[in-house]
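Just one chain follows, in the form predicted on its own, and it is written as structure tokens.
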Amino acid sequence: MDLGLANAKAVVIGAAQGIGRAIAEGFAQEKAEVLLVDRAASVFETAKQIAADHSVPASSFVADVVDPTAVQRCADDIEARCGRIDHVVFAVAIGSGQFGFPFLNVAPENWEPVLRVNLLGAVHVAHAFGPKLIATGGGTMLFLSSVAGQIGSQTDPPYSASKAALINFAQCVAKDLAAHNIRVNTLCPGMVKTALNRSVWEAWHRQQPPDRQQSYEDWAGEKVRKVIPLGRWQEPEDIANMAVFLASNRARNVTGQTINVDGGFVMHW
């Protein structure tokens, strides 16, 4: 399906691997120019690979979202290179590395790093790139949250709280930028095999007595069967497909929404 994104300028922050990389690939498949941002130097190789695989311009930039000055410099550099910015995706997240059931397992000092990346990182991105989208005269901004931000997941309370706050912040941004023809949405993955998902298992595994320990595959497989009505993993490409659709004009009346790609994990009624 041609989504009309050819030659659009799409910035994906957190694009070196995982879901962020899949989203960058999704834009490249639609023949958009992709601007990959990550704190990891591996983003340079990722950009080269995407450019070769899809025959589109792909550039890379190193910036850490916790540093507002670095994020602003990155936004300025991208605008100077491209002339305009059409779409921005925030696909950055960390967990606390603790198994948070009960929440008392997670010391207060373990909260701050998670909030700094998952929430304040998004704020820094919105402040740096929002004016660029206004200057373009329209566009989209997408924040990757999580189903954990909707259900009060006890697995990692700092992560869940940061993702809930991100949903709320995105709605504020959507209201503010709607007058500029800029659509802002939040996308919530369910169970995806990423490094972050595996870190949740590692935190759980460390706290279990030997007779209760499970391999990652067994632990995750059991969780998928219990909580996902469709009974299967979500893949990074599933998230990317929705992200790219939301950037297209086919979603021109979709803003301020929280959209789940989760196999039915969260159902509201």
Ligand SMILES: NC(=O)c1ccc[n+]([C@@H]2O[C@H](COP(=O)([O-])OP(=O)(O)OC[C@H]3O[C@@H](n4cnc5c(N)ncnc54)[C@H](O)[C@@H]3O)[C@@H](O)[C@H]2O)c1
Contents of the next structure:
Amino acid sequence: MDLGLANAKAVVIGAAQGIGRAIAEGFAQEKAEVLLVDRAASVFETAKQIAADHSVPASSFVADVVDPTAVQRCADDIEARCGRIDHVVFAVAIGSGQFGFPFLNVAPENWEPVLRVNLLGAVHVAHAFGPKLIATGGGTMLFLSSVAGQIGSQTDPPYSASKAALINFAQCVAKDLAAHNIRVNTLCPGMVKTALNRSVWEAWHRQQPPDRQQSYEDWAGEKVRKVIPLGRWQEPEDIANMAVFLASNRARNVTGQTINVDGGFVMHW
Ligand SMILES: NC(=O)c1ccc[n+]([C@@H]2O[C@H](COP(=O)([O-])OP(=O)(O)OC[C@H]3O[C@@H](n4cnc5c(N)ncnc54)[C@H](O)[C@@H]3O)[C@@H](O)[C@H]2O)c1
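Now show me the form predicted together with the ligand; what you just gave was the form predicted on its own.
Let us now look at the entire complex, which starts with that chain.
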């Protein structure tokens, strides 16, 4: 299926590794120009690799989404580099690093860093890149949320709440920008083997007595079998496939939606 994304300019924030990296690769496979942003300097290496693997222009920028000035500078630099911006993906998130069951395990002061990155980071990105998409005359924004934002996950309440707030914020942005031909959606992965996913296990593991401890593979494997009807992990490429589809004109009537790529983890009716 030709998604018509060749030569489009796609910005992926949180692209050094994990799902963001896979999404940048997904755009590159469609021959879009990709602009990778992350707070980790390893984003330079990731961009080099993607350019070499897919023969597309790929550049990298270091910025921390918590800092609105840095995000604005980054958006200006990207616009100066490629003239216009068509698609923006926000794939950044952190967890609290605490095992939050019950929620009393997570001290109130552990909430703030999570909300700063996962929610305010997205707000900074929307403020910096929204006007650029308006100037382009149309485009898309995609925010990576989570199934945890829809079901009140008991593992990390600050993370879960930040993801619910992100879904709500994305709906506001979708309504506001629709008149500018800009579509805005949230994409919710279920269980993907990444550093972030593993950090949830680490927080759990630290709190268990020795006789209850399990390896990451056993702990997460059990969870996947129990809560995911399809009984399998989601791969970063599964999320990337949906991300590029949503950016394409094939999804031209999809906006303000929360789309789960989760093996059936969440089913609304
Ligand atoms: N892995 C999963 O099972 C899973 C499930 C549901 C949702 N998600 C969502 O998918 C998205 C990607 O997660 P992932 O699993 O690939 O995580 P990851 O930890 O592998 O990647 C996150 C990236 O964000 C970057 N980052 C973190 N804080 C930043 C900041 N302040 N400024 C700029 N960059 C920053 C990191 O350096 C990293 O490259 C997140 O929104 C996450 O909530 C993941």
